[in-house]
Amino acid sequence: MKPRDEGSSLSGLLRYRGQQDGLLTRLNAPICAVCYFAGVAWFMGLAFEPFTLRTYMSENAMGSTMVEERFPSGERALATGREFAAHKKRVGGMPVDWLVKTMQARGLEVFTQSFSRTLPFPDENKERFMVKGTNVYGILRAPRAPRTEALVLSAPCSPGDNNNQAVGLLLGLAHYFRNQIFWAKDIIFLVNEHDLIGMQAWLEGYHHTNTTGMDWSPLQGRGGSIQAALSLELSSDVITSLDIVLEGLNGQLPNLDLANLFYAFCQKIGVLCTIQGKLQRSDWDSVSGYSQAVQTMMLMVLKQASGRPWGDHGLFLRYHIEAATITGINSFRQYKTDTTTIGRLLEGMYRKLNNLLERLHQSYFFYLMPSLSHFVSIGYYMPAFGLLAVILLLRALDLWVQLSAPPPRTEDGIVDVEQSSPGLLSVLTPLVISHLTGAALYMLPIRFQDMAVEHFPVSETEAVVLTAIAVYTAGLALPHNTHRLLSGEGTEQGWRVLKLVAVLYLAVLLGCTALINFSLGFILALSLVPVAAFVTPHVPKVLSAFVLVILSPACTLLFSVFFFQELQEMPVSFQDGWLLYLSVISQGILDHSLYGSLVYPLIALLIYPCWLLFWNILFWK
């Protein structure tokens, strides 16, 4: 009886694991639907203020905002910046001798930085493919301190009458800074030029790296290490609102406490701030306060996914040096700032900032924000991604049952071929085209635009454009029959391991992402998992291959850029709207040559093949 007993408890044990298996396999599509559109609502529900928590001061140094500002110099700023303005057009570019003289009149260290970089196509923009110039910075040396730290306020050298106003108030800063005795780090001034390619310069001579090929000289003058920075932007004289920009390369964000402090003192003195552009709400609970939040959350998501830095603050973050960019809009009309109480904040920011005992650590450094006044932290935006991060583990596990089940017979008994187990062979050649038709959407559009110009009528700029979009539709054309060039018709099980492998894939490429910058992750989260759940040989071939194409991220970008501009109030035509998308894609490629973005190679040496994957498995048979 006991061998009996034994068998009939295995028998049932396999028989309990095959009804759990069909059960999965049966309620698979629909928790996988449920979880995507609960990703979704939860994202969603991320700007209603329930959801969100309020800023607040985490470090205990800037936790009070009992500093008495006394800048009283605006209209003397304003006027030095309209004499900044005559001598930049009287020399064409940066003034250099008029900045050192100025600098040093205000009792400042003052020194110089050249620069020169060759960009490896021509700046659509800009029109620029040699780029020459030279950055001017003064040091302000701490009276009561070794020296070991600094701070720094930069305003770029804009091209026309742009940013000359922030010039004049940087050099009015310098000048009242200068006859204050308490300051205990040293405070940089720089005026860099060529705006992110001269600050890049100044950053990698600053702290002796060089990780971009690009070629400047030695800096003669050094503070202490950088605890943190602001960048200011103003270019009229009449400002209405600051707007705060955080989002620096590579999706990376500033400590919170940085725009709680902007936000404190900006209440403090009464200065209309903005964030995306948007303007404080008051009522949250309403149906157009909760949509401006959403507007305010998505257009930093986007900004945050483009991996590209959104002001001269974007490089410091790469230094862990906390910064963000301080924007001067004029358009509120109702509001007016003047440049003595802009004077006043920055005054009030750089006072608590000096009184910091070590760098800003306390508070967030991963946050959205749907307004100043309050953010999302990453403990309650992550479920979202991981809802939808958990569709492809069930399709995984599905995928495995359904490979671990033995292979049926035929009535003679013999192995079903198509069931049968695939080679190797079969399965690695996919993956191998298409990484290799990733690399050369990679390399192929910067190393082969010389000869696209010679036989085409197009610009340097077009024809790296245009090789990436002719590399990345030929692949279409290329992964999904090898397999059968090599090894024969692919099998039932063939397409199941492939996709398997495909899908295990995706979700370390999208949690990996995420981590880094879960704008990015999640964004591509949103078109490439319903992909990767539902393509199998089987489906209608026209509408879901046509289904696949809107999808792949080439599409993403293009729908991205459209929503952007429609979050902007800025809605565009198609032709427009296409223009600024090709513009959108020779500026990753050159933001990853110039800063080390890595959006680009991420998305064609990782996301693009492994889309291809699921392109090929659609056409298995």
Second form
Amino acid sequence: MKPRDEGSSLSGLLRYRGQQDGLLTRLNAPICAVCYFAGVAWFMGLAFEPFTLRTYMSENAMGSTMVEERFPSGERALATGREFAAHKKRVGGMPVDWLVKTMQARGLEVFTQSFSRTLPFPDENKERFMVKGTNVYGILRAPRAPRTEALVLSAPCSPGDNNNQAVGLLLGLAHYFRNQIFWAKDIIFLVNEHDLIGMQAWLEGYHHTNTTGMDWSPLQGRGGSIQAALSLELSSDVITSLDIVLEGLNGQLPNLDLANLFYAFCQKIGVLCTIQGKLQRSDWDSVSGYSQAVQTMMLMVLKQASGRPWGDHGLFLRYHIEAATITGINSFRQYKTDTTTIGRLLEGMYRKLNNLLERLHQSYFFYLMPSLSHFVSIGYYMPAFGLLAVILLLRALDLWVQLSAPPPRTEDGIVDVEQSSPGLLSVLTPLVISHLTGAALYMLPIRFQDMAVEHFPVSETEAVVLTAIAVYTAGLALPHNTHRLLSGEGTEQGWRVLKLVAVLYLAVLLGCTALINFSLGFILALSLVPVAAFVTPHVPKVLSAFVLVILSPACTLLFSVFFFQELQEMPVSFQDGWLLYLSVISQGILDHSLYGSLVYPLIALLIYPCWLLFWNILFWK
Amino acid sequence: MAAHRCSHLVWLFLLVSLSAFLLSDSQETTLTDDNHDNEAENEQAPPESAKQTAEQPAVDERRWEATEVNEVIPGDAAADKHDSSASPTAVPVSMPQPKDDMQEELVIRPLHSGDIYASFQFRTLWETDFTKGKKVSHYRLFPKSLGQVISKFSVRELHISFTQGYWRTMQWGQPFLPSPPGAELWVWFQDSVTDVDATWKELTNVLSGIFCASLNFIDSTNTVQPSASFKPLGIGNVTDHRFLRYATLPREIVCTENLTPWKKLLPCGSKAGLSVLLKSEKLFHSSFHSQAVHIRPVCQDWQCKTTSWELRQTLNVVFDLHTSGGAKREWSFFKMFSRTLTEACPLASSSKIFIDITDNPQEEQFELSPATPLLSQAVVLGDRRTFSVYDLTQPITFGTMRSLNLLIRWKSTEGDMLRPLLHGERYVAGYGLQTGEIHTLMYNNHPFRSFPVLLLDSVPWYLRLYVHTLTVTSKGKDNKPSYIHYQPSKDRVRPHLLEMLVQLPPHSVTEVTVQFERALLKWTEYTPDPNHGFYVGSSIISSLVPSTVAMDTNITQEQPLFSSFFPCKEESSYFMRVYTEPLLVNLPTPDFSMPYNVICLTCTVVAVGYGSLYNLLTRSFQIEEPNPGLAKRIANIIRKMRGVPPL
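With the form predicted on its own already on screen, would you show the form predicted together with its partner chain?
The next block holds the full complex; its first chain is the one shown before.
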């Protein structure tokens, strides 16, 4: 009886505020619609330059002290890179011995780490299944430093002709850095094999943790706590621009000061710099300038929402190490930059990082960047999500009021009897069943891949993805199964209680997600909030079902894939898009099992069951 | 006048012979000391039979040099002699011998990495008694500031070191005197001290002043009393660890301001002798810098009837090949110290330079110029080393240029270093700000001998160790320590102390892990730069390591058969102390700009909001009469005087 009393007093309050029926309950739908559009508009406004803040260096240790860059030997670094390429080709993989010898000749303490990992199913994008490799790293010991702090510069040893220049530049910088006296932190030069898997092995070895069940040999040399890291990707002798990648595992971002540092040095040295591969435009007041900013920001949102590491730096963030990937891009622009200049840029950045007294912590950890010189901080973008989330609360309030309201006059006594027993079972059963479906979606694809391969003419990867889609689709038949389990007919009060639970559940889920990974939370809110708002058993079934499916997490992902391609100016046909979609699903599952990305379990175990609850409500009998 | 000079000469001769005796005496003393002191290298060991012929003339020469030095001594000493010789009848048989004695020494070891290790040692011996209540007021070579400290605080032994950098055991081998990064201080007090803690507190503050270091930050939260790891190095058999205090400050940064007071303790300051080389701009342009002061009582003679105080000042520095413009692999005094040597310290009884040429008997690795005929052999840290010796008290050492600029030119870069038999590593495992795990790795690289080590860990209280998670494993098996001394921490009062005696199996890695929880500090307890992290001092591994000489199983060469049956020669094991890296641990840190924002906001709200409201509420409002003009006022005064009501 207690909640009922509270409810009635609450609705009473609402009624006093409004004239008769309560303003919030009466105008609920329009308010919700307004909130939704206001949220979207707010979000779109974030990219408008006058509404954003200019980036500025917060860290004093990096700001005022100017450093001089003198790295001279870009050509030599390229020659080393070619030598590396030759050895790589000869060995047919990572030339471990050559790297060890070269690093030792440059006066570093050199160590290797071997690792092996069997993927749960073959990765068709990168064509790997049983991965075995070796990481080579050399530590430049800072003079008169007690091995308590370190910086990392890494370059992946990629297959083919990629990234040879990055390794060459890394070795060149190591040689140059070794002859300087001013280092206060150890610098670790790391060449990792098999990109992220190698990086994961190295980081786990360095911190002696094992989160993903990988086999690696323990590290022999360490440099204390790592303060910052940069990963370098460079595949041509000259570049036209440098791109910085910030998005890491689970949408974590490095401290904004790291991006500021990169931007400051690009400005100082005169290198074109981009983020998301988009140059900044000066004409922010024109439509095209604004759309450029929106595209850049949307790309960042989509990348962050995917929760996967978008460069080798992405895995550092878990260990509270500020890291970014710097990629050299060689396009058809006129303006070319040579390797010496990139070396000087990196030297400047490392000297500034070397000056750090504390970890980077002064600037923002939560931000979006519509361009490299502007950012949107958490205080500015959160209202956009808040406006969407408040819809859920309003609907919940409305339902609460409806539930606590006395039965309408037009109904007779029979209804009263029904209302008195909404039944715990009628709420709990759909909840449990939809979560079981979610658990099946999470577990089955990898478990049943062997069986699927046996019975159907598909590869393992296809088997996993298709099983996932099959389980997902099978969940749509759930209402019938649920009702079979239910004892009686669903009541009017029943679906209201269920919807109240589902709406609050969704609100909590999205709220938590948005706090950790705003982009994911916002994208999910964009698609799920309308569903949660309008679904009742009384809306037209077929049309609503169609809308519901369109707005389900899987379709959101599909649209995101197309949207992402569109934003990257690489539109794909539907056929290719579909294939891409399948590979994105497999990548998501792989990211989860390889690096511990949380997006797949979040969708499978929580978001999808929540969406199923709304599906259930639509087919409530 | 002639007679006077004659008697002067006679007295000189007497003095010379006496000092020669003294010299030989002190050599013996060093020998006996070495039995007590395992750390000190045995550079003065008697020459081997093989080298005896080479060494003999050197000893003779040294005696000759001693006479010359005495003649050269200007100033006070000569004046003293004049005074004493002026009245030859008044001089008793036990003439005023110098009861104090000073030796200086520089050992240079070219390292395989191309770097170079230079170790200075200055030793002052003084036969006096600080402890027996009588006041010592006349100081000659021994620094007065330290003498007063010893007598005031009843110090029995004092060891203090300031180190900048970490000794890279795997590249450089063993140092002659190990020290942890930062500052380290350990003191044995006399058993007459009643309140050790108060004395310790006062002592650290005084030392902080003497050495211009932040030793005053040593308090009960970083002081421990190790039960087994630190034994007295001087004479005396009191080993009650209630009188021992040990503390490290891993964060202490060592720089010129610490070097200057250290140099001032030397008898010759930085004016003459080896200390001329100690120029800070070069000493701090290096990979490793460590300076230390060790004070202890030692035996004066064989029977140990009298004791004397030994002050040993050491300075170790490693110069880096690469950062010194290492295009040419060569080292000279000028390149290392930007100075050359021109004389020995006139107050020193011995002044020598040793160059480690063990790996270079035929000059195949590096070339040494000017060459010296003097050689010396010693067992240093369990390894027999050969040294070229330059005696600075001989003018011939300086050649015709009157200056010594030793040059070491590398010829080949090959050559393997003997792997150090024992070394340690430490790191923090895990991520996140709640828990973590300290891993300490101890490597025993001996191919077939196992030996026990004492591990000492002192962890600040804000890392709350879970001792039940303590594991010691070697070769994948549980290794049960035979002795564990654990003192739990008390929040804000004292640190954890963990001492263990662990047997290291041959050729193995022993891993000690213990989990900890990071405490949330009070907001005033954070350092000014809390996001830098908090330091945990090095753990200390002390051990008697089997000697490398004894490890040599192929001993049948060049040895008589009767002497080579038992493998253990000379010192079968030697003492070694290894320090691991300090740790830098991040604790959960609040956003310190937030209180600032809150304070700003509150102040604004109070000032504007509350202030104006308060103003409104407390002020009584009156309608003020408009101010009458000056003319009107004057008119009113006049009217008042007239008795007419004002306007």
